[in-house]
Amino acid sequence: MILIIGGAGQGKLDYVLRKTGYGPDQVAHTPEEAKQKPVFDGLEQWPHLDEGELLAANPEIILICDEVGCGVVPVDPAQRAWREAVGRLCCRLAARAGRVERVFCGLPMTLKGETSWN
């Protein structure tokens, strides 16, 4: 499994898409998908995942999630629970995964794995 992490809008769909010659149709939006296609986008949507069965039906599956855990702290208590239950997900997964990688302005920056992808 491949953690991408990094803001919004910093071109991480791009950035694996260009890196593993996959198309939009083959990226995945809910869990369920998640387990029949090679990309999981938008992962901070699910901040609650079962990623023990996630990654049984799909060991190699790329993630990519949205960092929301940086900038100012929410005033809602949903919302501070919501980051926080996000970034322990992404702590969980990167504890399990070959490669985390972090892309700001579309350039990579690997935190964990071989210097070179593919």
Second form
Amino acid sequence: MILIIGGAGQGKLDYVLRKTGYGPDQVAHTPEEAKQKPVFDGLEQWPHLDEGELLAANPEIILICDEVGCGVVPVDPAQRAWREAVGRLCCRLAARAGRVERVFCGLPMTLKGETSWN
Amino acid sequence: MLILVSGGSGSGKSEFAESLVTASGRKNRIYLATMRVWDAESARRVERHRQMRAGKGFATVECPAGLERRDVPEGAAVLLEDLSNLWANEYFSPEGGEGGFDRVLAGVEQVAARAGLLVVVTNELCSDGMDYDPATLAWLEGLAGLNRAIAAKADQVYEVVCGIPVAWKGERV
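Next block: the form predicted in complex with its partner chain, after the form predicted on its own:
Zooming out: every chain and molecule, the one shown earlier first.
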């Protein structure tokens, strides 16, 4: 599994599609779709994802997630809990990932994984 | 040795900061706790951190403000968690917060000079737009200034991303 993270609008999906040659129709937007498709975009919308189930069904998937924890802690408790849950999910996924990259202004930085991909 | 550890919410920065202290081999470990417990959520956060630290040999010392008046044992390994809480408690204090910036910075310098290792945990809070009320903006600017000042003095600076430490200064661990 590969984890791609970065702020909103940094070019994460573009980067993955360019790198892999996959098209938009090969990108999943729900955990159910993600069992069948090679790329899952918008992971931050699913903070309570059962990653064990997904990775059992699709161990080679490329996961794309917004980094959402780098602002002022929100006043709304639900927003706070969501940010926290997304952050913890990313920590767990990064620990299991063969590769983690962070995209910033369209530029990738490798955080984990030595070998090149695609 | 002064080490600054930053990161967003839920990034795993605390666990990494603790690992720096335990890996230092220093036996006298002090945890300077800055969070004021005032509701069930803050109580849960404190409890989560307590459980994370359990068995790692930390003595917890409450330090919600007044770090510059705090004495630490010489040569101890000290974990300050965290700078944004300490700065908020100083800045939004009922006494008006005058001089808070200098007090926090002086506190960090004094503890760093006396301790064998000081690890300061801070937060990356300035990457999500700056559409806030003037008081929050001024507090944010102060935090960013403290982060810069401490990073300039630090031997090592890390940003933790998804539990992975990214080295910005000093040796990569």
